[in-house]
Every structure is written in C-alpha cells, then in structure tokens.
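In the form predicted alone, a lone chain appears below as structure tokens.
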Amino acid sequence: MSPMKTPPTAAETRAALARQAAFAAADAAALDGLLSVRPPEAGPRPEPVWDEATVVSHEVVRERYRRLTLSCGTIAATALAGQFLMITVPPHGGERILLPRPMAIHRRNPLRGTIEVIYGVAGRGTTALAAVTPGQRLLVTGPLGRGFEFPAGTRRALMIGRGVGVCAVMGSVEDAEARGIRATLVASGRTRGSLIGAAECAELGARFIPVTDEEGSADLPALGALLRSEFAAGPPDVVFVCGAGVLTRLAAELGAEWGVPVQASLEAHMACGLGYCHGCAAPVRTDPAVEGPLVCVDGPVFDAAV
C-alpha cells in the first residue's frame, strides 16, 4: 500500500497559487505587441452548425488529459486546422453548467464522420464533461474561427504546442500530410508521460520531438537552440504555435531570424464563440476608441512577429 500524501498547508497552498499567477502574468506579458489579425482569408469559413453530435469513446489519454471522440460529419467534412468547437456540458451531480466551453479539434475523420478533442479536468465544466459516456449526445456548435494556413509554395513546416496546445496544431499536421509538406511537431510539457501528439505524427509521418520541464529540454534557451540546431541546413516556411505565451514569443523571434512567418493561436475563455458576447479581447494593440479584435471570429489564430 503506498503511503498516503500529506495535504498541502495553507502556507503552501497560497505559495502555489501566487507562483500560478506570476506566471500567467508573465506569460501574458509575453505576448505584448506581438500579435496582429490576419489579412483576409483566401475563401470563406465553413459555415457553422450546431449539432446534437453522438459520443463515440470517451478515454483516458497520457496522464492528465482524456480524449473524446464525437460523430459529426458535417464538422469533420468541413473544419478547418486550428478551427474549435463550443461543446455545452450536460447537468452533473445535481449542478447545472451554463457556459459551453471552448475546445480545439484535434483530429477530422471525414470518412467515418468523427471528430477529437483532448481537454484536461481542471474546473467544474470539464469535470462534468468527464462524467460522459459513450452513447450519450452532447450539443456542440461549429467549426468555429480562423485557423492556420499554410503560405503558398510551403514545403517544410514547423508546429509547436505546449500542453494541450497540441491539439490546436495537429489539424494542421493532419493537413501537411496531404499536401507533401514534411511537418515537425515539438510537444512540450511537464514529463514525458504528459505528451499529446507522438502517436498521431507517427500515424502521419510527421517528425516528433518531444521536450519537458522535468528534464530541462523544454526551457526556453535550450529549446532555442534546439530548433536552431534542428534548422541549421535550412529553417522551414512557416511556424505555427499553440499553447503559452512565452512560447509564441520565442517562435516569433525563431520566425524573424529566419524570415519566415509565424500564426499563433491563442487559448481563451469565452461565453458563445461567435463574436455575440464580445468576451474574448484579443491582446492586439489597437486604437483605444475602437473596440479590438476577439479570439473566437478574428482568431484563434493571429500572426505573431516581433
């Protein structure tokens, strides 16, 4: 029998909590003056729908994060990389779940009409949204957004997500393959044991390189020189990243020295996805007499330069 776990004190418990803000706080400073909207997509957005879509599995995958599988087929036919879903949690325990919650589309399958997300348990949505089995339905509204596009003439691609960051770029993994683009995909994450993403390159014959906190290959300098090192003999055409500020900022300036561009898609709290609320500011420097851009219809994805 292992030993039972000493409960945090609240000493540490604040400890904790003030490391947590420290770093969003800075990891949101990173972003600052980094970020601008797109130019005009090439072509329409899919249209959204909204969809009483089946679950088909619902499972646990790596350590912290479950993997669920929806039946949609117009979603699956028509989403976009990097595009999301808004995905309305049923009641749990007796507590009612207003908001939807927000969710990348990991993995389209057309042909069987079914699309994933991977999401870890952090909050009293999630938490109910785990209660799901398979069988039951749930209303989910999109492909919503504008995701990632690949330049015209791009032959070689970097992605890079952190956490469940991955999710946002796989799409675009997805995407590679079917044009003859070879893709790389650093995922980064606490421990080995926390990574998304290595069985889907290998499926795809994308090029996976894992990095981690705990053995010091995720830190910032050592990543740097990691991808430099990587694209010694020629950096690729395009940088898409997902999943923490300080990283997007560090694909940016990777982008300037190369002189390529860089999308970055950004994680945020919204309330319908849709643009109706006007909950979800972009950190997009603007004129302060005119509203800026949201995260749900100008982004989630952005270009990113310093």
Given for the second form:
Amino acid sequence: MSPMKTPPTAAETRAALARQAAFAAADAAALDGLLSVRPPEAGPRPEPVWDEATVVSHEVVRERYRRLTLSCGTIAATALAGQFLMITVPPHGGERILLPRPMAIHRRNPLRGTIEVIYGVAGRGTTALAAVTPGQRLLVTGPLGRGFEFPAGTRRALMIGRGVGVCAVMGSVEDAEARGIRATLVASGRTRGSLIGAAECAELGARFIPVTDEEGSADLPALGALLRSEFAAGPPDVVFVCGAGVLTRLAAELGAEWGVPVQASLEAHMACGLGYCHGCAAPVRTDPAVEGPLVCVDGPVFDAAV
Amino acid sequence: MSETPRPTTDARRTFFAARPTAGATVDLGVSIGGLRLLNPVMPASGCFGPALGRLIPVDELGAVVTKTVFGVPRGGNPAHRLTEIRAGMVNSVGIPSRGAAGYLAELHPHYRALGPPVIISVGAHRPNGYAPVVRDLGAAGDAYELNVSCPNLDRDGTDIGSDPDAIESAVAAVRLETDKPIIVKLPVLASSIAECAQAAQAAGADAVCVANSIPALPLEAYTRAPAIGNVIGGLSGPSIRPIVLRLVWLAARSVDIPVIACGGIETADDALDYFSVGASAVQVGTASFARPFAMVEIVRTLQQRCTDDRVAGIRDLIDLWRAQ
Ligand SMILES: Cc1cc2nc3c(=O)[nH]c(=O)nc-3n(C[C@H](O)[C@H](O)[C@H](O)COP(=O)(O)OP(=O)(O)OC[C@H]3O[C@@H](n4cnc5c(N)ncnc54)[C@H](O)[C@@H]3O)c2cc1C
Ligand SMILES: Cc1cc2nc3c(=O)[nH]c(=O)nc-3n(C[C@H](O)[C@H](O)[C@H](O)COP(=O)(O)O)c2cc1C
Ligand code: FES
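Starting from the form predicted alone above, please write out the structure of the form predicted together with the partner chain.
To see the whole picture, the full complex is given below, headed by that same chain.
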C-alpha cells in the first residue's frame, strides 16, 4: 500500500467539511418525495452467508480510492447486480471498529470465486480497513439487499454513478454485457483522475462517459443537456443511478421525459444489513406512525420518479 | 464458456456443521421463574431478529428476545439512527413497532419457528402502559421483558426505570395479567440500582436484566453537529462493560431473583466476568453486528470450558478458578 498523502491543513479540512455538509443537505432535499419501494422481484434473492474471505489484493486506484479483491466463492457465485456486503473491519493500531461497514459489490468473478470492492478512506472505519494486507482474512456477510433489475425487454441501459457510487451500478454493466444489452456508464466526479469505470467499461464493451466538476461537465444543466443529446435518437429503456441525490433527481426528470423507469441505490448508516436492527430508515415519505422502508432489505435500490 | 464455477463452501456452512454433540455431563441450563432455558445465552432486545436465523444456528441459544413491542404502532426516529464513535456504538432507532396486534400477526410466528423460548420485550411511555400490552400479547410469550429503560423515547434520555415506585407499579400491574415470568430491564442511570431491582422483586418480577444502553450525545468530527437524528442515543458495546459489571454486582447482592447481564459482551470470557459477579444469564447486543455468530460461539465455548475442566456447569467453573 502506498503511504497516505500529507495530512490536510485546518483550512482544507474546513473546506472539505463545508463541501460535505452542503452536499449532504442538497442530497436530502433532492431526494424528497422521489423514492418508493420497488415491486417484489421476479426471482428469489440469494441466501446471505458470512465467510472468512481471503484478501487477494488491496491497492490504491484512481487517486483516492482503494480496491479490495476478496476470495469468497459463495458470494461471488450468487451476488446479484447492485447487492452489497457488510465488511467487518479488523482492529488496527489499537483502534477497534465495532460496526461492520456496508460496501457495494463492484465486480463479481464466479469462476475465480472473487469479488471486488472499491472504497474511499473517509473516517475511522475505512482508515482501519485501509491497513488490511493481502493474505489476511476478512469477515464478510453477503450478498445483501435488493439490487438493480433490468425490466423485461431492455435493449439499452443508462447507468450514472457519482464518485464511488459507480461501484453500485458496475454489476449491472457486467450483466448488460452478458445479456447483450447496450450499456452507457456516466461516471461523475471532482476530477478526471478520480473517476472509476473507464477500464471496466473497456473490458465489458460499455460506452463510458466521464464528466467532472473541474471541467464543468458534471454540473447538472450541462449533464442534462449532454444526456438529452446522447439519447436524442432513442432513449435508454432504463436508468440506474447511485451516488448523489441531485443526480437521482436529474435521472428521474430524464426518465419522466423519456417515459422510462429509473432505479436509484441509496446509502444509510447500518449495523446488521439484514433488516433486524432498524437502523437504516430510508428517506421515503410514509405515515409517521408506521415504520418506513429499510435501506438494507427494501433497498438499497428503490424506484425514483418525479 | 468451458469453465464452470468452482464448487464453493463458506465459513457459515462450516459453522453450522460444527454443532457440538451434547456433552452429557455439562448442564448450562438456567431457570427464569418457571421457564427453563437450555443455556444462559440470549440476544439483547433490538439486536436480534428472525433474519439472523439465516446466518447462525439460533436453536443453540438459551432463548430469543424480541425487539421491544409497543401497544400501538410507532414509526421510529429520523436518520441517522445509529453511528459509531471511538467510545462505542450509539443508536437512537426510536423503537419502531407494529403494535401488539401487528407483532402477533406478522412477527411472532417467525420468532416461534426459531425453536428456543421466546421472550417478548414490552415497551410503554407510562408505568401503567405495560399491563395492557402484556394482556394483548396473551400467552404468546414464554416470558415478558419490561423495557423500562429505553434512552430514546424522550429527548432527555430519562426513563421510567430510574424510579423504584414507577417500577413497582408497572410490574405489579403486569403481574395481574400474566403467569409467565416477568423480567425487568433496568437502566444504567438509576440513582440506586439496588432499590430498582428490589422494587421489581417486591412487585413480583422473576428476574431483572441489567442494563440498557447508556444515554449519550455523539457529535460529528470537526463540525460538532449531532451525529444522530434524535441528538441523544444509547451507547453500547465493550466500553460500557465495566460500568454494567458494577451494576450487575450491586443488583445481584440486593435481590434473590436471577440477574441477567447485558452490556458489551463479546466473548465467553466477558460472559464469565458477569457470571463471576453474580449474573445468572447474559444477553449479547452490539457484538452480533460485526460477528453474527458471537452468541453461538459463547455457548459453544462455555460448554467446551466445562468439558475441559470436567465440571458440571458454570458455577463450578467459577468456583474452580476461585479455589486456585
Ligand atoms: C449499501 C451501501 C453501499 C456502500 N458502498 C460503498 C462503496 O462501494 N464504497 C465506499 O467507499 N463506500 C460505500 N458505502 C459507504 C460506506 O459504508 C461509508 O462511506 C463508510 O462506512 C464511511 O466511512 P467510515 O466507515 O470510514 O466512516 P466512520 O466515520 O468510521 O463512520 C462512522 C459511522 O457512520 C457510518 N457512515 C458514515 N458515512 C456513511 C455512509 N456514507 N454510508 C453509510 N454509513 C456511513 C459508518 O458506517 C459508521 O457507523 C456504502 C454504503 C451503503 C449503505
Ligand atoms: C440498534 C440497537 C437497538 C436496540 N433496541 C432495543 C430495544 O428495542 N429494546 C431494549 O430493551 N433495548 C434495546 N437496545 C439495547 C440493547 O438491548 C442492550 O441493552 C444494549 O445495547 C447493551 O448491550 P450491548 O453492549 O451488548 O449492545 C438496543 C441496542 C441497539 C444497539
Ligand atoms: S442495517 Fe439493520 S435494519 Fe438495515
């Protein structure tokens, strides 16, 4: 593993936190009234297991992320696109991490029995996770949750991911390739160097569209215009989105214009991942006397419509 | 493709297959009132659900405990409902509940199907609120645990269970409704845990559970904004263990009914710490999130320790070490 960069200055930290807070507020506002629980899936969900997964490799990717390749055959063989794992983080340097961390399953390789996860170092949990070394064993539970599903007859699909949110939609890009569906992945991020997905799309034969804040192409009006012209000849049959509330709103608006369904993957603080701790309330408006849906079992993928 | 996925196994499957054959000479059984449990290990309320039965052999547990059931449906608190800080886990889920009728219709059959005795946790906002819920639940529970100690119901994190008079009136009213064992789950922040436990015993409780999570206020790093939606939540996990150990010790000295210990238990050794200060049984909460098999591992380890030391049960195990 390469060492961490020099620690940020106080001013940089304040700026980053202000950005995060503004982002979180915009995110919550953008999602308001947009989401609903998807109708029951056609087939059974794979049975979740827990496993002592061997770390096959762990490396820095795309400036600010880390890719963890794990050997856990059952999960690799059964996970559906858009499902996630709970990763129990081993103690590091006297730090104990009590709650497992939810992570999207970025890639599945059932033949090798491996899966890939890509994460950003954010707080205590992911800082400790970054210290894991190849050969070490990690306790993982999965596959969990409700993933993305192509509506019957899908021929063209649009996937949109912001930052590490690209990982949640990558499984559906894999499935698209296997099913002869033409996939377009829009990866949005702050800088070119941070975008995930170009290599994966090249491998899977999907169209890759990078958009960034630094170039202005990730701004919502610019991105909306880009996608309208990209699909002027004929819209996609479905849109999958993950990583930002404002992108979910844009996707839902485009979906309404095109008359196609939109599915969005959400994040929430989680403890169990199985639906029994009731920690992961989804931002779906319901009767306040009745518990709303849970992100871990009713999602993380929900229908999004304006 | 010519390659086919290789046959797989996983640690979960191996764990299920490793079910120990019952050691004929070891008896971990414990009684709560008239209810006999196979062993003294059970989940803590809110940290368990029938879904965990997909990951672990739940039938190896002494009992299962439901999430707290209220009389009428409740929605629960706004996000974030939980977080982790250096001191431990903090939750303010706010006890979403389907109400007694909803519990009986939708959840109880799934708890019942797990096998072990079902202890139903019951909640209310006032001391006289518990008895009607127990009446509505009828004979469904094999025992009732009165949650008089949830830090999340009122914004200031105080509770019924810190007042011995309130405990006494709540338990006395429930005693009139059921012959099933009554467990009273006490709070950490009571001025005298002994008086609270004695009040429960005097009113006819069959056991006390010590304790619930500890009211706490977690802040986000740097911004110092409240880290959970309810502002105040309950701290749980290994850091609360020494605090709860003291309370269990105090409670066990002051009542004759069994004390069920709950707070930061992760391993068989943690459980033995509690047994050594007078607990008769243990509940495991936060530890199950990171290690779903923690409870079953504790049961198996306790059995193995007794077998290795050639003793009949946990009391002998503790006496053996004391004698050394
Ligand atoms: C279904 C799902 C899939 C995810 N997939 C990925 C992924 O592929 N790559 C990735 O980098 N991140 C992913 N996340 C987010 C990831 O779990 C959090 O970013 C991470 O837990 C926060 O970093 P930390 O543990 O270092 O933070 P800490 O500061 O240690 O976290 C403190 C507490 O807050 C919770 N928390 C903080 N931020 C988040 C968040 N955004 N989402 C959920 N919980 C949070 C933590 O779980 C923990 O309980 C996913 C989250 C969910 C729910
Ligand atoms: C997510 C969560 C939900 C909880 N819900 C309840 C509940 O509904 N009723 C209750 O009596 N205690 C509840 N508790 C408290 C636990 O039962 C237990 O008393 C506490 O967590 C301390 O034990 P631990 O350190 O082993 O977790 C909850 C705890 C957590 C972490
Ligand atoms: S994470 Fe426990 S209910 Fe969703």
